[in-house]
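For reference, the chain that follows is the form predicted on its own, supplied as structure tokens.
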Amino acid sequence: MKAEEYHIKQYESVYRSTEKFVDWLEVSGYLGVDMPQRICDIACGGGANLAYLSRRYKNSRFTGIDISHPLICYGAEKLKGEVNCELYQGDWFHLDTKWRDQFDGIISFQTLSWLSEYHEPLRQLAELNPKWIAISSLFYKGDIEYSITLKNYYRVSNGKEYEKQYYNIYSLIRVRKHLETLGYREFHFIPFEIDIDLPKPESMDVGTYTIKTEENKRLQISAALMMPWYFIVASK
């Protein structure tokens, strides 16, 4: 699936990855149906995500920020209507200050990982000053890191024989730590254990799907890697 079909898609159904990151925010006394807050989505692709925030959490804001003009582009079109939130481009690794004190909270869907490194969009987002930031992503319970880059080949770009992606594996206790020196010192965490079965695509590109294991647990892969999610919260 290419990245504007990942984002458009969950406009016809919402990815399981998101109900139970949002649930489990909820839960833990980030989001509530009577907590009005201000509330940011960044890497927000085409904004399915704060629709589904938007219907929701009736009695919050949501703002999207995504680099993608196109997304942007097409998800304010497909939000008319919705009062509560609105779109903009932004690059997060050089957020605008005029967000600055402007949110409660940021969240991050599934993105992190399929960036260059975390400190400077972490950095960047500390730099916004909310009261907590929330992220879905990669990571693994131990002190070590993985770098991963994919050259695929299924997916021509800019002209180039392949388009090069990231399916980094970041340190949770490093993360925590560097979340600390920011500011950001209450840290919760909880792997996503899906809860469904995600067919195994046709292509061999990337593109999650899930397989059972002889404990009945079921494992996200893509292509050839073991997707190893986790939801994350960080607060002052």
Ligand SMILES: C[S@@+](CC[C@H](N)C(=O)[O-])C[C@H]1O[C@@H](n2cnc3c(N)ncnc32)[C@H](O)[C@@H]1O
Given for the second form:
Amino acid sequence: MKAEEYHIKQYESVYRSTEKFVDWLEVSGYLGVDMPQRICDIACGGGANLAYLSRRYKNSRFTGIDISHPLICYGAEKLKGEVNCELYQGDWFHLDTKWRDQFDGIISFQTLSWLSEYHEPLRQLAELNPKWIAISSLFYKGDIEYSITLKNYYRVSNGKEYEKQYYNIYSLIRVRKHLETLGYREFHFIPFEIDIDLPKPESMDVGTYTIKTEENKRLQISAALMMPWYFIVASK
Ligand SMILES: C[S@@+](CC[C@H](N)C(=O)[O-])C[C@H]1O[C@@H](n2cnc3c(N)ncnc32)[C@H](O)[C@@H]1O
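Now that we've seen the form predicted on its own, could you pull up the form predicted together with this ligand?
Let us now look at the entire complex, which starts with that chain.
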């Protein structure tokens, strides 16, 4: 699936991972229909998750921030008429201080592992002083971190031979410690175990699909990698 399709497809059908992540945050008491909150979706892409959240939590207000100007424009067009949603262009590594004290919670879907590292991005979020920070990404329960960089020759852009992509896997132990030092002492996590089959893409490009083990558990695969998806949430 090409990068643009990833954002468009989500408007047609919300990803299972989004539904499950949001369900988990609701069960854990961070989101609720009767809990009016100001929520930021950082690295919101084309805004499909904002559309989902704003319809599910009509009493809350949502702000999406993404570095990509074309995606922000695409999202603004799609979200026209949604009264509780706004989109802005911004860089997660250099967030504007005007956002400080503006959000009760910050969510990020499937992006942290696609950044070069997590220390500065999490510090930037903590600087905005939300009550809670929730992230879905690739994590390992133990004290090992994987720095994974792809040269993706399927994705050529700006005349380059390949697109460089990160698929980093961060240690839950290290991420938790870092969040603690930033003042977020309460920490919860859960592996995302998918309950539907995702078909294998025809192309050998990246894109998550599932295979079943002998014990009937689903493993999520993307190109050469197994995807250890987790949901995490940290609060003050
Ligand atoms: C894998 S997509 C996920 C998009 C969206 N969260 C979702 O789940 O559909 C990663 C997104 O991160 C954005 N992004 C990458 N680097 C960023 C940065 N430094 N600041 C803000 N957004 C960034 C990209 O433009 C892209 O929309």
